[in-house]
Amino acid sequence: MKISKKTILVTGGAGFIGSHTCKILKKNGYIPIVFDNLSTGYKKSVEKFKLIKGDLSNKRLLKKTISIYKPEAIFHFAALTSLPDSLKYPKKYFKNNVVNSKNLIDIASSLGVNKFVFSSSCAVYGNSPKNPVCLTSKTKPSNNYAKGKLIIEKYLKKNNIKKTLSSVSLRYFNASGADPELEIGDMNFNSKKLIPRIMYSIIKKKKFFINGSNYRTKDGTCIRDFIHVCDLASAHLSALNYLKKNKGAFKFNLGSGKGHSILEIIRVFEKITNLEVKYIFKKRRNGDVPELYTKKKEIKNFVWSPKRSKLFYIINDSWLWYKKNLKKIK
């Protein structure tokens, strides 16, 4: 069999923003090889590429699939991703983000892999007293799933020091929106994430309920930094050209520089849909932090910025996307 040297492996590739990756992936020439079990992907977002279903835990398989494809670089987005689920189920997972997050590295590191692209998480930094962040702000983890991804960078950061294994750990704030083209979205069309769970509310009419309004915020609600999917899948392939050209292990924030409260979301989506979102406050989650936005330009290497990332396109294309697929909203 010849194998591309444009080859990339794609671990849940059949995910949101990992099958948003492969069709950039496949515009510049290169050829996503998708590994996914499909627990929380879908098959018809890939199926334009190859596809090998299998888990993280399986080493066999992991290991037959690196050496016949040997791809130039592995994007790494494989992961459980729910904050309030992952206090409620830590061991789950612990094994599913971390431990199978190392049994990839260390295959791949040692199969010759030298290039890694890990999606890491705005999370890592907790309640930071100080916003925006930046690269310099303390991490402090406030769940399981940041925890999570903090020990996986620093795990890369030791794989580099022993091997030759060099990676960008992009730290991403909230990927929303959709492919402008509509191919692809997110499937998960009752997802827990805050702009899917609006657009569930206008289509069923029902009440969509907003978790803590006494926040130390302009409005009492949380600020977030939201940005587009098509921009994040972007920048791995800016992360894959930074690691053709510098050696190391290395971490960059991915946001739109703009934080946007709730309530403001809300009103967004009421001028773009011209229908009422009608909202109830309830108490607070748990893991949740008050605001968390980073800074617009802050990387100077990173060959990088968002070019859809404005509210307008994300909620815009969103709910585009939702309203092609309303059959299939249960």
Ligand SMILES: NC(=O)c1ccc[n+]([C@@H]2O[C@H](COP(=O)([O-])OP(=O)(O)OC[C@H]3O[C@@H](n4cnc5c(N)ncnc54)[C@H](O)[C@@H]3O)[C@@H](O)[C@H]2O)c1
Contents of the next structure:
Amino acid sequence: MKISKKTILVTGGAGFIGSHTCKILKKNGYIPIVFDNLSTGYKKSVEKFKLIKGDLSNKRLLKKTISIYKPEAIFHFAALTSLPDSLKYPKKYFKNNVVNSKNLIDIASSLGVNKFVFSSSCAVYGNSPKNPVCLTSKTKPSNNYAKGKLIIEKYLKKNNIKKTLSSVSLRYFNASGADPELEIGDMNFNSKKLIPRIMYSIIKKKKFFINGSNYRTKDGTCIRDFIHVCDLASAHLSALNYLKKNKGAFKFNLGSGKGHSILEIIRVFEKITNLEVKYIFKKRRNGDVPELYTKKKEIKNFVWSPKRSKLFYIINDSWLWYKKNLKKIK
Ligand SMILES: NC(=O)c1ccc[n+]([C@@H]2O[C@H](COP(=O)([O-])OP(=O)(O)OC[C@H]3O[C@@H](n4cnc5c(N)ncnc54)[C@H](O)[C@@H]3O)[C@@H](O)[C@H]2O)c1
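In place of the form predicted on its own, the structure of the form predicted in complex with the named molecule is requested.
Then the entire complex follows, led off by the chain already shown.
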């Protein structure tokens, strides 16, 4: 392969958000090089790209990959992502999400990479008392997953002071939707996330459980901020362009700027599918915050705005993706 200045190393590129980002990178003239151990990612999602099958703990392979492809930037998606599992398996999460990320950052800066985009999470805010949350809101992670994200954000900041690596940490809100061309989408057909779970309940004609009906929100159910996966993907290009003009360690919130309650989401589902979502209320779940959403735009120079994050598009694209893959839904 011809090495170009426009090569981007995408760790975790075979995963849900990483694969959509690879597609957008290619559309914009970049060459994504995917580094993924395929633990939760899928070869099929990146069949059009160069895939290095490897684990982030393999420092030799990482060094070799960076030395060969000389990426202009690294987009670091690779991580374990289950919040409850991070409490069950703290060591596993620390090793994969913290130790491996620090190694990657050290290797990248020692080999001259100077731009790094990190997949952080709104989970760093924890049980935020004031919504919408903004970058000045207090961080208070309540699980090991979110603690790990914050450790890496701080490490990137420290690294920037010592060395030359500039970075953007993107604190995503809830990623959903699918590629509107339906080439790729969420390949985890057992996902425990809200939108897929509602979808499965419709497809399998089972009841959907809503955890908690008495939160102090407009209709008693939890409120979340959903962001279309394609808007998240395009934000990585914005982050890259931002790093071409700015040096430092930056962070941005990536949400739609609007909170939606679970009942509101169910109503949009019913409208799109013309099918009824049968639900029952259950007890509140430990650790669920009543509401979490962000401001639409906080940083003027960060050129990005969500284009497909209206609830209608998010649910419609997801629905079409799952309908296309109906046979895979057990
Ligand atoms: N999906 C969301 O709503 C959301 C919200 C906030 C933050 N994030 C963050 O975004 C990133 C991507 O999330 P996603 O939803 O696409 O998850 P995903 O599980 O689909 O993707 C993660 C990818 O990383 C790979 N991976 C994991 N550990 C690895 C290792 N040690 N070496 C090599 N590859 C490894 C997996 O195989 C997978 O392809 C993660 O860092 C996640 O924490 C996601």
